[in-house]
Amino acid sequence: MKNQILSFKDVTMIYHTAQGETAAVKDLNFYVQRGEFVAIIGPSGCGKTTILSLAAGLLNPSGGKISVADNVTFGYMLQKDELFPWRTIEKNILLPLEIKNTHTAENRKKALDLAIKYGLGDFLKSYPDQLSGGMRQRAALIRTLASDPTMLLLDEPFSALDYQTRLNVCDDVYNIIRSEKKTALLITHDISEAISVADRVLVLSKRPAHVVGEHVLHFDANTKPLQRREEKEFSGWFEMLWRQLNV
């Protein structure tokens, strides 16, 4: 497809250890289009994080082909915020610019403008341990966006938060990603979370993972994650995905 920016075609990933071989994914096929929010759900240990590592180029597949459109860059958001405790929130946010040697006045202003736009302006001189878990996760997302990636790879970014905070931060992250017009690929074991944010949900099998289901969710784009959970079709999607996940 013309708007595809990432595609996996018959991708296999085998890990080799002293104990033998372990196939994490096998004959995996899927794509992500520009501007999409795609969620991948699957059983624990099925290779979801491996998929993000393959997409980011941190791993090379054992077989198959991974295609990335020209000039596409990735931002990787981890399960925990991983903010450095000895750096202020401002310096944590600017870290990608330092690493990539793009710490210009213009890029610094863009990154800090994002922080201010999304409610971190009063906390730039604070340290991570002075912020709530939700604020720290928001700072982690702004840090990921600081280098202006084309596509965000989200590795269960809410899993370390308590349930109430998780719901609120999910809304925050969704709104920021939509507002900044970013493409996103989320992996999660939480069915409700996937339904609440995604345009499309992919269901994986047990390891070695392959796609056993693909579902387009027809929610209004302006409906926030918390509001989606209240929609009448939400429970129907949950039941369908639960059944497919537990075959």
Second form
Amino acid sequence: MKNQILSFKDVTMIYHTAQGETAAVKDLNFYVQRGEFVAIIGPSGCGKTTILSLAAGLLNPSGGKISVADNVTFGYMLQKDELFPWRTIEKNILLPLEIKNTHTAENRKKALDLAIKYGLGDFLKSYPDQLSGGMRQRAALIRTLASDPTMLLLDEPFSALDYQTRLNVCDDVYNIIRSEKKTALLITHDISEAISVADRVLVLSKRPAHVVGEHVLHFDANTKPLQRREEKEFSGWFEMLWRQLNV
Amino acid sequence: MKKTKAEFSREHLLYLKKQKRVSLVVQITRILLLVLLLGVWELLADLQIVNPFITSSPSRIVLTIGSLYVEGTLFYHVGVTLGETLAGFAIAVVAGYLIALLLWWSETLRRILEPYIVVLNSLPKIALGPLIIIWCGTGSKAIVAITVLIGIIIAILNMLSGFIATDKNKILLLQSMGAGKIQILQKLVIPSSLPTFISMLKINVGMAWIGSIMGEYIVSKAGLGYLIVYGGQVFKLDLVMAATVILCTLAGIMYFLVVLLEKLVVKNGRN
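Please could you give me the other form, the form predicted in complex with its partner chain, since above is the form predicted alone?
Entire complex below, previous chain first.
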């Protein structure tokens, strides 16, 4: 239990509009352990994004309890890179430090070293529109890592990219997250993406979302996402998750 | 990543040359068109085909401007109108921007004030002229007030829609970093609405001139609008035309300055 850095217990979330109320999440239970890469898959419109917003504390649940371990901070990565076009890559990457008012020389250096380590050194003075889609998403990841969060919340971070780029960026992001030893919670509707990166996959029901399946994947720790897709277990997992998703 | 000239292919150099020639033709034709129009006008008036007393003519306009200059009243009238226009423009832009910020900040306030703004927007502001004269007197103050009135609603509506159009996902991103409303405003809403601000300035340049000239039509003792009204009343069409030409020039310069500002702040079209 002590290794859980995030846990949802019987969490319910209801959205209210003038037209009525919608239960997005109902009796949702799951946890994430330190260092784990957890993927949540679910049918589209099942309230996946709500779960991340709840975890990050941007929304308050209507019921239930969300526990976050002490000193845990979150970094959020969205579908699109959301780089600010009027800022250079450097200024974009340093944005979280500005917001959190931790703009010290040391933190700055750490963030920029990270950017250089992952191949953005030549682009620091460039503007986002001078970078390819894949590079932009990498810059977005470095921005997320700049404030040194304990845990990354990834909201379909590859879905806006074309297929070719998507596979590469997925590999890229996976490697960076692993080598920086971050915990990650990925939500996606792409089954093969979930299998290729996660240690554990949670399957959600249709709205109101709750967990209908949990699978620990036993891939070798050193297999990269692209290699995983070639493993013989891959298709087995795919079929199983596909079936569970379409119940 | 700009290439120097030597690195271009022959075809590309030809392409550039052609582009240059096309834009040269456009510029020359522009000037020729003006010369042609002025020439025809002058000729028709000189040959008395049209009555120059009613249509004036380029040479008579130049003479009128010259005599205004000699009398020493040219810069006085220009100064009065320019002062009123710039003051009205500045107040409308600044106040409009701030009010729009306030309305962005509080959705409740926005909803409360919405019908009032809509009505004020559709009201022809000039209808308030008599009221403003009674409240502000018959001096430049009244004219500035009319100018502000005409510009401010447009400034508010334009900026507000620019602020509201801020990308929701970018707001979410900042919130996830722990940003409060002031930081969202400072880091995202204001910089991302810069193009809206510039286009609002462009619209308001025109509005400010409408305001000051209309104001001078209603009440004034000096200014270009005054010259136009006065010239019309005493049938000095040369004066009317001269004032109009000066007005055209000034409005053009002011618009050009805004375009210059746009080039300066909106770097490389990245905003």
